[in-house]
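Listed next as structure tokens is one chain, alone, in the form predicted on its own.
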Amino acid sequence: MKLTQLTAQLTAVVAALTLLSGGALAAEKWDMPTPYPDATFHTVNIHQFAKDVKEATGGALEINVHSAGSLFKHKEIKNAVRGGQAPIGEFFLGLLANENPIFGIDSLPFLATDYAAAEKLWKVTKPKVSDLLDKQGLQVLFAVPWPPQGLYAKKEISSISDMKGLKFRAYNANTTQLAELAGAVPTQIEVADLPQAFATGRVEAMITSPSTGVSSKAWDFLSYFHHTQAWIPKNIVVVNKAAFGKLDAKTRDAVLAAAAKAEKRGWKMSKAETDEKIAILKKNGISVVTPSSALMSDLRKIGATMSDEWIKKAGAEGQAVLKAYNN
């Protein structure tokens, strides 16, 4: 009798362990590399996205966010997701401009300089962006814009001639071209390396958002922010199609719903960022400058040149996107 009871107890324990093991195996855990620090609103939004996914799936899918390039460097994230080293990731869309000009359209100076225009531009470019990434085994989940881009420098810039010879931080093909057309020297620097790069003289100026200026504590290494509102670029979140396809339909639907919420929330967060972050820049000693008419005229001429050259590179597909946007 005792042996029978012991056997029954052992059977129950084994069954319980089997159930626990099955539950553990059923829970999918995804690592998600992102390029920006936790305080950046993009990363805040992504943490909320991960939380939404976990809650919506009852813990069946957990996304572990690795911020500030801690898992993969920024320029490595897209290929890491494409190669299956990470199932999901975020990166700056303009980084892919060398692959196809369509990826860099939202970084063309003075093409879309307010949120209504930026939303329209994303609406007409998203199908083509999605198609291009689909061919690489990637699926677009959502995209969120940065605030309008401004010119940071150690000195006040009154005209393009003041930029001649300056070491200028570039992060994609468009910012590299802008620097060259302005007579500056483009230098590839990641956000996490900005303080050291400015401190050591590797760069002396950059165009980026008020958000990045605050998160990198720009007041520690430069003095001026020129509110040029040059363009409104985006970060994009993509998922490896094979990894996504392994999820059950209910979990996939939950991810897509959370992604839609994240995109809507992210655009609202971006809109709230500009005034808030510019106020922080001022509070910490940055001189916020309304650009001179001469500087803006020079920059717009550069923007027109870049748009003309972009159309030549983008061909019929690019022309079709611009036509849809302008209409």
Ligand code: PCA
The other form holds:
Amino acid sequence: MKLTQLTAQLTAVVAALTLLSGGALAAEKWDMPTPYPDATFHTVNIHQFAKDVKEATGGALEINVHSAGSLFKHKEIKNAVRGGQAPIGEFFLGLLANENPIFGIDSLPFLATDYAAAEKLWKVTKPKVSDLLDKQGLQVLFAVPWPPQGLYAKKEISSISDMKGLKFRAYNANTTQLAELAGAVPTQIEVADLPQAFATGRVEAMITSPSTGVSSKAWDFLSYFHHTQAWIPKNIVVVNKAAFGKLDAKTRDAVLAAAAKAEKRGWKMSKAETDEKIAILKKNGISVVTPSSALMSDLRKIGATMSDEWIKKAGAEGQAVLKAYNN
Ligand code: PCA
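Show the other one: the form predicted together with the named molecule, since we just had the form predicted on its own.
Now the full complex is given, and it begins with the chain already shown.
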């Protein structure tokens, strides 16, 4: 064998070895910021998603979940993923309602109040939501709903006049608007900060799910849960498109398959949550009440006002989505 041939063969062997070890070393590690505590079913679902991805890719992609706003604060997560500081992340879709009303459609009171309706609403909003986020370099992986939203307070609220002047915890533009229309005084507070906010008297009432009531130990500061089932808002998981594009096709497919599974599993978990978490609220001394017809009709009026304003703000595109939903 000539020396040049030998050199060529050696080069090939070295190249192959580099490729092999490179392949093994190139296990991609992704940090994933999420806003809610580990025990929340959304976070449990995401941990499972990360596990599924790791298994399906034979460890080639490892997603490290940072829950409860520990890596990025909730309000920063979307932009962190957009800017590539985190390749993937979760947030409350309705948090973006200020940016575009379409993101807040699922927190409009009494538009979609059961899971079948929520599913239909997601089906008709998903293309628009995906499109808007795509323009920001984000790809939607999956969305999972919270259980129906109910009203927590220290005393029973029999009509909206009982909400007058209450220091009300809001979580986005819609809940802020609802509080204002009810004559309450809204303050936006993250789930992770709820116990502190209630303990110090910054807030004294809120609308959220049985899940969040349990995760924040609502019984420590509140006594009533009015099961209003007013809307079913969602969390969304997005990936930075550039980061996603750097994965090989097989890994990308594995992520998409795990995401589809997570969406299905998440909806199922959400449906099971309502009864399960209401039972825990009761066990800890919260009075779970069916809202009075006066309260319901007051809330519906507020919902109608909010929908009217939403339609004005959302323009033709929003109206098209609403029309598709109502068809
Ligand atoms: N929990 C979250 C969003 C909706 C819900 O049920 C919160 O209270 O912020």
